[in-house]
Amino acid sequence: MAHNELILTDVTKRFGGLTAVDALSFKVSAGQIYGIIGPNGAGKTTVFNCITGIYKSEQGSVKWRGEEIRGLTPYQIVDRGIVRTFQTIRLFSQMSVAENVMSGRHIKSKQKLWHGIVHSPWSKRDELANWHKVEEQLDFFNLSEFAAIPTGSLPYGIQRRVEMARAMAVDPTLLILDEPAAGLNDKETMELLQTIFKIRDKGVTVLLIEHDMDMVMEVTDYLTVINFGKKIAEGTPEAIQKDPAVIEAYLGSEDDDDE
């Protein structure tokens, strides 16, 4: 049985006098493909936000691999094997797409400042080892044709396959999705949808946001629904899109027709 490798536990994060998180528990097993989904406004991203350092929680514990991980900054969660796409596509537009994906590598790289001057035979071993790593998300993502050609110049949705591959430089053993099918169009969904289970293959547990139901009740192994930041379902995809409660968030109750 996969054990649990990421636990949160009554996380709480609030905006003054707003809670954007309530109390907001689960758990995710190793190998799986988990999906948090609510309405806009529930809270998810601000969740992803609290696992990945940039908020820290008022209250609760998040555990990775058993370890308390809530205060910790982002890049000390990063070197931990936990690293996120954004809602919002950010990459350096002026950069080639291999030069992207090499931005992802800063955190593996051995390579102190004085090496950009002192180019040791060490240094030019690492540094080529970083770029075979490249090699193999470009070629993962079909992304080689692009490698040097400015990000900002290409379509969307070959963005999105850009800041997932930088993502996927860092080895990551959670990669935490953002709602990655925003913007694309029916077959580039489709292409993701094989690219996630294509990264589970790889042995990465998957955490992802999205919008997209179809996509979403396709691709998950297990389910949180939030609203209002708090928890109103959870379990596997099928047993979801029948919960009274969830159908009621999405598509409002007949009373609310009514007034």
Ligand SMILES: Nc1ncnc2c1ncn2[C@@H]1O[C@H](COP(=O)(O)OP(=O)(O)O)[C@@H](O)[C@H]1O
Contents of the next structure:
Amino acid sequence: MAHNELILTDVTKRFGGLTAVDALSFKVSAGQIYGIIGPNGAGKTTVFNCITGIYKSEQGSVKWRGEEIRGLTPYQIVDRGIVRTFQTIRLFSQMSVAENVMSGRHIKSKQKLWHGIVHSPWSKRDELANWHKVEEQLDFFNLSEFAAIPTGSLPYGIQRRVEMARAMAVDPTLLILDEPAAGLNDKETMELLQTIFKIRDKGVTVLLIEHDMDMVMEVTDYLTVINFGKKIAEGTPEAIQKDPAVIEAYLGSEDDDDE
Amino acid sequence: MKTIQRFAYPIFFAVMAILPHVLDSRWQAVAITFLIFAVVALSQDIILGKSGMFNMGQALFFGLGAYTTAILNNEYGWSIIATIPLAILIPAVCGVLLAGPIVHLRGDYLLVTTIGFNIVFVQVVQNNLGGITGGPNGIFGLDSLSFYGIDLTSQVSVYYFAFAVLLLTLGIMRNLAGSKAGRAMHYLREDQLAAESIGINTRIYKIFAFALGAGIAGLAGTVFAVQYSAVSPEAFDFIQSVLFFSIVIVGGSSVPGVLIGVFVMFVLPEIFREFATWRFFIFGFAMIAAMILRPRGIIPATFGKIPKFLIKENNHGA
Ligand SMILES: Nc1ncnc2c1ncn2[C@@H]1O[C@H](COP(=O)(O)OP(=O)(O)O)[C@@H](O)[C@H]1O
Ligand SMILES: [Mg+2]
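Could you present the same protein in the form predicted together with the ligand, rather than the form predicted on its own shown above?
Below: every chain and molecule of the assembly, starting with the one above.
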């Protein structure tokens, strides 16, 4: 069964002498909320970049629904139902919230290039149908009131929501979130948790990186812990919390700070 | 701003529609020049303003269209109207061929490459390659406009031809703004990586922008050839490309901004004749001042429209 499974096998990515991701393997199954954690610089974002086609790993394989997607371009990977957000928010900052979310409809819209020159009744219907999809996402993420506002002028917490709304507008099968709680206050983080659960309830598999341990333990079904690009543990949140290697490498370092 | 625009456009179109009847022949010629260069500047806006690609060779596509019309008319005896499809198509195809290998380049490299294309083009026509471009003197004595036997020789006819081309261009730009392709251009201009990561094959839309901008510039070239009954290399020199580039940047990549830019650059010098020899000097300073005072242009572009039903009651913006 290769159904909606993401399988990484021995993925290795080097930057010059540095091995940012070192023979990493893990498997995300359909319907999971899967977490990747690890200290700063552990290689988490790099793994995401290897999955989403921004980087091509030197070795290993990235299989999605049984298909090798390593080496595909980012837009080809989106076309296969995998969409991501960025740790450093990347919105189209001069454009309105609604237009940002509309970008997620790009691959769903069947308009041809020439519809950019001449509209047809059909292309107008296509356009309208996609704007209605945008409306749905704006409602879902509580962004309706900001629809016409350029995203660059909005607070951080709202920008994060816009970025998720944009990704969800693609109707993805797998949603990849790179530190979605970074920069959010406690209240916003709580709302984010609820949103992530709701997204999962829609049947979307979620793969996320998180720094905030409390949040990770609460939201994820399964975790992989990496350090220096290597996997040091995997398991359920309960098991991970007890894992000595994790406490040593990751939690331990926090204790050091406290002392 | 919105209400100003609601009135400004109808007034502008109405004035432009009756203009040739109140102008004498010299000013009609100036008005035609304004229309032609407005179309070229808007075509440049599709590539530079909307899609953010530093194209410094727009005069090349303008010239290709003009030369296509001139050669087909002069050498092969086609009527001017019959040359139009090829005067659009040849520049558009060249746009695709030239842009294909270079659109992935970073802004500054793209800029230098397009300058190179423009220089090569002017050299080619100047040296009468293939014996059909007429060398440094160009091609003159073109037929005047006629349509199904109706003679459209008068300058007023040429004016309306140019005006129709401007309206067509504005119509296309409006359609573009409300389409998947047009939005894709905005997205890739704003953040290419984000655009790719949301599913946009940016390369296709970059090349499309070049093709569309080149095709429109080519059509403007036909009008140019008709106005002067001639074409010559210096009209499509790289310095012309610099002007179109600057007009889009200084204007702010909005239609009113670009039109103001064209007016200042090509019409004001006619109004103040003594100003004419100084126009590059003064326009140069105007460019500097505009960029310091309004870095996003005199009238900055607002992006594509969103439908009304998305703008809710308790809206903070708009
Ligand atoms: N584009 C790049 N070029 C060179 N080194 C990079 C690049 N991206 C990441 N790195 C390095 O790879 C390592 C892993 O980075 P990253 O994946 O961003 O870590 P994390 O997301 O876990 O904090 C770091 O040492 C970082 O400096
Ligand atoms: Mg990171």
